[in-house]
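There is one chain below, alone, in structure tokens, taken in the form predicted alone.
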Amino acid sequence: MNKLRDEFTIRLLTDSGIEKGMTVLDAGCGSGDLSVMASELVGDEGEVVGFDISENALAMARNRIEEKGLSVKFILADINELPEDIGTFDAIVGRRVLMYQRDAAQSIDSLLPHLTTNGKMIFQESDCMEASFCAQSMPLHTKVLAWMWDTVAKEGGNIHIGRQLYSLMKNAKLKISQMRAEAILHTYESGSDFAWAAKMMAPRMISHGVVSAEEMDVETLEDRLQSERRESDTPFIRDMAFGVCAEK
């Protein structure tokens, strides 16, 4: 359940001017979440191409696109070694991609030749920002969030990439047209994908020694988290989303 995060993404894309007839490149498309959103916005008149380094992720993306009756082309490629014949696009988009690049600035430079003049580069990234006001009333949420970010850091992810988006785009000689940040809040009433995300990351958390299987107790985690939200009078910052639109 990624509804809250997806709402931020859709607003970022639409406010940045993604519309019918445009050509869009989805960088590091993974299982195709962003490709679906972009395809729905550009319609049959437009074109979306997604690339990723994982063939398994691309297989999932192709299945999702087929189920939704959309048309997206997916290719196996590295962000720093894109084939020249991939062409140029009106917009290049990405979500939680730059945070996993060894050199985010280099990755942006690698994308620039595939962006048309006046084209838009639109990225959404997360940032590990303190949510200390949750610590007392939501200790389990705070602990699980720390596990997640510790795991990302151990995997080489840049846990402060969100706040760096502005300087990355400026240093790439792009014109910033908009920059935004928004706390993704979860409450008992809003529902939450937090337990789902934690379960998905559980094998990685455990393998990196961030938490033991016994302490995490994945089978009861969702119930414990939901109970904590029910009893708390404080919203939980599930994610701090940063978004940028910069023009070439």
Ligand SMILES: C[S@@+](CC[C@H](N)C(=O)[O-])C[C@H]1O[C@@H](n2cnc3c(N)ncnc32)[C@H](O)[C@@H]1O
The other form holds:
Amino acid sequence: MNKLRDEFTIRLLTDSGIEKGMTVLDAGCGSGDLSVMASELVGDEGEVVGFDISENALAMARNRIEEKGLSVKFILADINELPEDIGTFDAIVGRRVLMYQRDAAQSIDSLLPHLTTNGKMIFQESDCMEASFCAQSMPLHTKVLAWMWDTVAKEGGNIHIGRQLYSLMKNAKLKISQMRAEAILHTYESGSDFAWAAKMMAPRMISHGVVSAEEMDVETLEDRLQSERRESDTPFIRDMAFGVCAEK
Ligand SMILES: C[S@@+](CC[C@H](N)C(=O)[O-])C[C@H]1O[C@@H](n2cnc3c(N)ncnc32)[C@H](O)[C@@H]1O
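Output block for the form predicted in complex with the ligand, input the form predicted alone:
Now the full complex is given, and it begins with the chain already shown.
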């Protein structure tokens, strides 16, 4: 669904040295995107375990893995209270999960005992970056992006976790080996998952009073966004992805 974000993730995992035979823990695996990528990189000789606090997300992840003929174990667990017997891993990976933690430093601390010596902690998180600076000719895109980030902020999410990753890893006494940020650009030609993502978030946006169902008008949103991309003919910063690999 978000091909450009996935490409960033795959490059981050590969450049960080995720390779055949490794054991990987996917923190806050959701419906398993990263678990799939990690599983393909470590191969049959390796092992991937994903955990999440949402049973629904885990059910989707299990289906995906089965369809793809891969082998990943999925567990119901909270990043802040991991069961001791979850084991230790050569790498712990996560994407867009620290942003939802009340205390990301504590979440990283809780992961550390499950990372082998010299193991790699690899996280990808977004940063709202006041991204509308690039979309002055795209008022609808600017507005939808603001609805999304306002919703995350109202739910207690950290909308600047991306830029904080570096310090979070250093404060956990980890040694940074990879650090990058990349704007994920959507254009008229590339199309966008923006309307899909807004639709998924619509109940949360509306319940937080960020936007009304009438203003959002979810059924026509994709058409209106695509028209705006065509008329403005500029790239839109859909996401500013930060990635870090830090070693124990
Ligand atoms: C935005 S989704 C990202 C999912 C996945 N990492 C990906 O990139 O596709 C965030 C996920 O983090 C999970 N999550 C949030 N807080 C968590 C916690 N305390 N422990 C475990 N998972 C958590 C949510 O249930 C959700 O599936």
